[in-house]
Amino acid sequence: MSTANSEERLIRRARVLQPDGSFQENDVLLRQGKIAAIAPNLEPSANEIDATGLSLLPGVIDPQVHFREPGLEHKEDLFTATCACARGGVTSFLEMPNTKPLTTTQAALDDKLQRAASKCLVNYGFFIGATPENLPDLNTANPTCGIKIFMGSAHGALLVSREAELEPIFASGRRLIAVHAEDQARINERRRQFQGQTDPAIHSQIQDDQAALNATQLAMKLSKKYQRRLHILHLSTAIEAEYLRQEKPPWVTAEVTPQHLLLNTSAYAEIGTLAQMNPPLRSPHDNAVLWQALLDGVIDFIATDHAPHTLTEKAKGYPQTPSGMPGVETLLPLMLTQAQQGRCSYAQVAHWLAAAPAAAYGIANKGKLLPDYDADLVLVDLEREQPVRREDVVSKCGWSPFEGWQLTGWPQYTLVGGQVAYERGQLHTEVRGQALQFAAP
């Protein structure tokens, strides 16, 4: 394990992102894994990064990923996934419980934490997964960022779709509940209706807008009834966004993926089953309404839902193909490219990708460029345009739905606790992140 986080390091002449979205050239001193000072012309250090021409942002916190370990390591594992994180400027992640075995007990959570300590280049946290039977575990397992409920998109023992099963979870305890909000009964009914169709575009009709809205409304009903902290994962539809605009109380948060902002159902004709995910891609109208909800604060932040599958699995033909796509390597450059194009500001990108998820999950001292905050940082080149190329993908799955897109703002350095995990195309695979700690609700 690297001991570099106890060293002093100086980032020289970085364009440091300011709260107003502008950039100001400064030196940044890192000491014992923290930001010690941000000022011009700091004293020289034996350990310096020349950041001339590079822009400094807070390291990205990706609050929804599926890294496939244990049990599905042929698709991805904690080491390959966190190599991909480092390349993408992601310095912390929160991972989902649908591994094999499922993360539904303290023992399974402990196993993941032990694996992560030995393998992860970046900081890590894990959800505990709800089943209809494991209520005691949901309230006692530690450390965890929250309870994950699959209300739909059938996930075996993790499926908790009926109100009678959901209510005891909302009624007991105070821990954050994060929901995959799709109505499984409606999906089952529509699957029968569209049976025999093999065009992957039908996926967006089977798991339609109404299936999403039904589940979001049910989760909100229970959250309001019990004043329970709720987070709605990967919001995908205009009707959900407008519903939240009217109904969302202060203790509810929501996220959106870059896929649901930037891709739509036209992607099926271009990339086929590589565009298949849950909840599915929607219409250009949904893209526009989700963007506006994000800009207005109705949607609080962004997550990738990184869910890799092999190209062999994706080639099986719909509906045998699994849903999901990788995302940690492209999240930051995708959003910085949107800022460069004027759709949002650089300050908003930093808020959505770092400060807001840190606040939502009670992760202290992360997500901002301030003294005494953790030195989880990314230096990007906002002048250099580079395409998404399959041969550059670090994730074990080896592909991206954004292949061929020209993006600006690729990471040049990623620092985790002051340690350089990624440097101009080279991964420093000896670097290790730490287990995230979450404030009690």
Ligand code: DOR
Given for the second form:
Amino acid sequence: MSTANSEERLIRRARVLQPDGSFQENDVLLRQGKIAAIAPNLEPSANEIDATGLSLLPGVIDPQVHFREPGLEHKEDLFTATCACARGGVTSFLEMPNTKPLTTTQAALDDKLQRAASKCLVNYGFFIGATPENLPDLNTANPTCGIKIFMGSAHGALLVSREAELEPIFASGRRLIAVHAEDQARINERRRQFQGQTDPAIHSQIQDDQAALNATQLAMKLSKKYQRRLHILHLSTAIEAEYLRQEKPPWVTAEVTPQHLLLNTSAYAEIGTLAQMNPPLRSPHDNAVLWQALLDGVIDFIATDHAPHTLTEKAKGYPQTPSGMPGVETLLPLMLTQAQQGRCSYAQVAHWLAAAPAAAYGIANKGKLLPDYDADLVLVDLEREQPVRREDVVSKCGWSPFEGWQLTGWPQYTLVGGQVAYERGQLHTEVRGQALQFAAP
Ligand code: DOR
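Let's compare: the form predicted on its own is above, so bring in the form predicted together with the ligand.
Following is the full complex, with the preceding chain placed first.
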């Protein structure tokens, strides 16, 4: 067989990240899409990557993205989004159901999987979206990483906000439920109070901390009642983090985005509506408490919530502007820069960006640098600083909220199942990822 996957490849002299966070120079042999050996001085191969000076990490698993296909391809599509993934060292993603049509049926899920197989440079998985009406589909759709519930800030029929609508979903079935936790009733009421105001900074006041906490508490109450596997998406507030520190049972996980760790409401003055997202940016105090919760394991991992909108859409003026910002190209260098600055270790970054999301979603053989694991890998340059520049952005939206930030740890090579998808500024657009498999709960 001569498929790309059956090729052998040798990564020569990489600084391989160790479980203790140190780096050890080694050669890494890849065979049939898997890591075959990690050892010094391996036999020469016809297919070698000289990784001298580069550091090898597991490929990033981004467990929350919005890639817009089908139906919203003017913002992004599965091809452009996964080109951006390859540039950012993201080798697998889990995508949300707020496309057009919504991913609320097996047929819509099948359509996405088919599109992904023909277009995605990296590995893919999709959520099934909950509406108040599609309970049977939620537990039979396959393959899916889980059920997505928008308790607030929803897109059309995806809104499931009232306890009476939520309870049947938590009560039936066992698969993972991931919630966007904002209290829609409170948001509606506060929106009326701020009517007529156009400063984007009020976005964080309308969709306030209490709106987030109310929904997180409701989801937790139902999860505890039915011992239902729950994942809280993009945790944004200190009060939720403190609540989870006290209350979170072992079957609940939570994630945070780099935006909620590293940006706060001061960003509105600098980048205006480009800083508008749901749940909104919060205060520097929230940044600090979320960081501590991540370091302490109250928050389990990191996701980008990559939610591209065009600059034209973002220029409409608040509140007509859509919420969301891109993230797959900056996630890894942002977090590696944090490690370099001593805010966390490199091992923690690899855990939060690869091993932990793999474990939470039951994705076997991914997220670690071990023999027999899939060869989804990223080689980064930890020595060289480079700014985030608009002209370098690969995502169709063409901008980043982090423009101008000096970052280290930019990917130099991204490998998906042993195939080189990105190499020092060049995309190998013929590479294709595979459908992710998820262990049954
Ligand atoms: O800001 C956001 N934008 N948050 C979401 O949860 C959805 C997303 C989008 O799809 O634009």
